[in-house]
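Take a look at this single chain in structure tokens; it is the form predicted on its own.
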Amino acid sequence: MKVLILGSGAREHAIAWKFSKSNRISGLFIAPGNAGTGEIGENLWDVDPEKSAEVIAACREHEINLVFVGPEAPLSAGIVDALQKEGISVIGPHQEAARLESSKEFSKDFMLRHGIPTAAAVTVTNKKELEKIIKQRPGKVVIKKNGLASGKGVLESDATDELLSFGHGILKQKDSLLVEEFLSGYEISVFTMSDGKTYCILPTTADFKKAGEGDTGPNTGGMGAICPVPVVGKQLLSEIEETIIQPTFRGLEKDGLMYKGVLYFGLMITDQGPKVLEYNVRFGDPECQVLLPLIESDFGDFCDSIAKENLENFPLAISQKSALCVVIASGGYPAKYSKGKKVKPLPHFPEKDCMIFHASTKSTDDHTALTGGGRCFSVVGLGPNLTNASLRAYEAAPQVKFDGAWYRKDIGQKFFMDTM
């Protein structure tokens, strides 16, 4: 089996990795990729993954038998449409399904008219409209940008000037924003795959989306993720399934909107239960980079029954170890930041403990990688639990070493005492 990944973050490195370990690849191609994927697979550079005539001409050229979407970008701009038409097989949404995640207001409508638990919210196109309902509401309230933000188009806050200066920002880019009422409780991932018929929950997970220690600061694409969330048991899981999962996939189903692929759940537990916060249509970056270790199963298997509606027939077989990503990033981010650093030699640990996973790197003549990001590496500890995973995450994130690099220090602390 040949595959084409579209993408080129830690979140497509880690997916080429776990390809690159099935037993049915007889070819790997990445576009773009970065100096990671190149590695072990054939980077396309020239191939632009929004950019379809592009990536179909790939496809011809390279025999490819599968292509697999990685971020959202291309989904929201139809590529598994133009796929689809010229017989190609690939694992993502159409583009209507994909309005799931890059239309906050498109989502909200299909969770409120499906009866799943979310956050109450208003949307609003003109600044007069929103100075109105933000001096009207006490205490802290949510704003959302509609459109796709990369992970940052999300502000909480109770003072009216932030929330209003980042309400006009939204504004001014032409696209309207939803004002949500504010969810207290503790956040989690899950990730579940479907073959337009069925679909299967993968361990859950925790993204990390503040720049500061403590989650604190600004909003970024997340610093760090941990895998399985220790603190989400039998009964919450079922009842999340029960709630929000099962309602979900019906609510696609009666919509017309079923798809082979990824989708993402991002919940609060709140007192009164699982509440939905988003949905994505693929993979989280750096979620999916503490998830895919942690799958036993041939990776091309799972795809090839994913591809072939046979989903529900698959063994899928999950590991009892923990996963904690700890995201390396370039300084300034998430505001200001300088690209083309380059990055001294990284080191070599085996993968049964550790992984590095590049994000946006290109690499020179002399095979030097040169970061191109905000958030340039994933550095992936595994253990037999979350503090074991951590120490050795930790033990290798200052070996990944260029100018201006930092990270959180305190990724998966807070589950810590779940774990002993």
Contents of the next structure:
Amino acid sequence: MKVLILGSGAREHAIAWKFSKSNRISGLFIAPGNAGTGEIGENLWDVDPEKSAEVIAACREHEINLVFVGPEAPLSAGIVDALQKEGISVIGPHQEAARLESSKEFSKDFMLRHGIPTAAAVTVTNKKELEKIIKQRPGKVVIKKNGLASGKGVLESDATDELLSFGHGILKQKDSLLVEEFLSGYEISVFTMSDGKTYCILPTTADFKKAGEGDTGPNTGGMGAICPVPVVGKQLLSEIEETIIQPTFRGLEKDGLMYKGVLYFGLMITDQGPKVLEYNVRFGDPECQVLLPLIESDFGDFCDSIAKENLENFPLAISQKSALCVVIASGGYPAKYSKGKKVKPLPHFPEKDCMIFHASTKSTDDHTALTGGGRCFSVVGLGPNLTNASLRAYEAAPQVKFDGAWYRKDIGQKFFMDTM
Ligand code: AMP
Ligand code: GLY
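In place of the form predicted on its own, output the structure of the form predicted together with adenosine monophosphate (AMP).
After this comes the whole thing, all chains and molecules, with the earlier chain placed first.
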């Protein structure tokens, strides 16, 4: 099986690495990929994942049997519809279903229509309405940009000035926004994979979205992640499945949104039970980097069962280990940051203990990696429990060296301190 993965982040490096371990793989391509994916497959640097004609041409040239779409942008641009029209097998939802992520308004309507617990919200399209709602708000509220924002379109605040200036910024971009009830509790992410007929639930994960330690500071794409989440027991998981996951898949079917791919539930576990913060229509980054190392089944077989709509009969095996990811970011991220920093040669570890995934790096002629994004590397520690996984990740993190590199020192702590 020849596989093409679309994207260039650490998530796509992890997906490529997982496919590279499959017995089914006879060719592995990544478009455009990064310096890390170039070590395990062939990068197609010139192919833009959002340009379907380029992706289709690459599939023809390299006789691709399966495309796996990493990021949300190509999905919301309709890459799946375009590939399917050409008879190319692809894992990812079509454009209409991808609106669950690309439009907060669409996903809120979907949840309300199908009785899925979520925060109350109103849509706002102009400054006057915004000012009125912010003045009348009960206290802390959340403002969300309607369209895609790479994890940076959300502000939780009780300060009128801050809320108004954030809201005005979104309206200026000619987008609408949601003003949403603030939910308290703890956050987890639940990933499912569906073949359009049935779904499976992967181990629970939690990511750490704030830039600062103790979950403070601005939102980022995610500064770290853990898997599994120790506090999520069988009972909570059943409640999540019954009140959220099942009604969502029933809703998709009712609405005729045949869903093939990853569906990610961002949840807040509140005193009134689990509620949906958001849907994402792809693997989370960095959640993917902790999730995939714990899948024991052959990933090629797993994806093939999804492509062939035979997931029901697939015996998915999950490791009992734990994984913890620390993201190494550029100086300045999530505000303005510099790119093109030279990375010192990366340390090597046995794969069972630690892995390092690249994000948006490029390689120079003398094989030096150069940084290319805000989040540059994902260091993933593995161990029999989270404490162990954390020790391994934090032993490796300071060994990833480039000018301005920084990372959060407390990933996972709020969860695993209780279980030590
Ligand atoms: P979203 O893109 O909707 O997942 O929002 C990004 C982050 O903002 C979430 O991971 C939460 O940390 C926070 N957030 C979003 N919606 C709410 C809410 N209604 N109440 C509290 N926090 C929220
Ligand atoms: N880690 C959150 C996301 O991928 O959206």
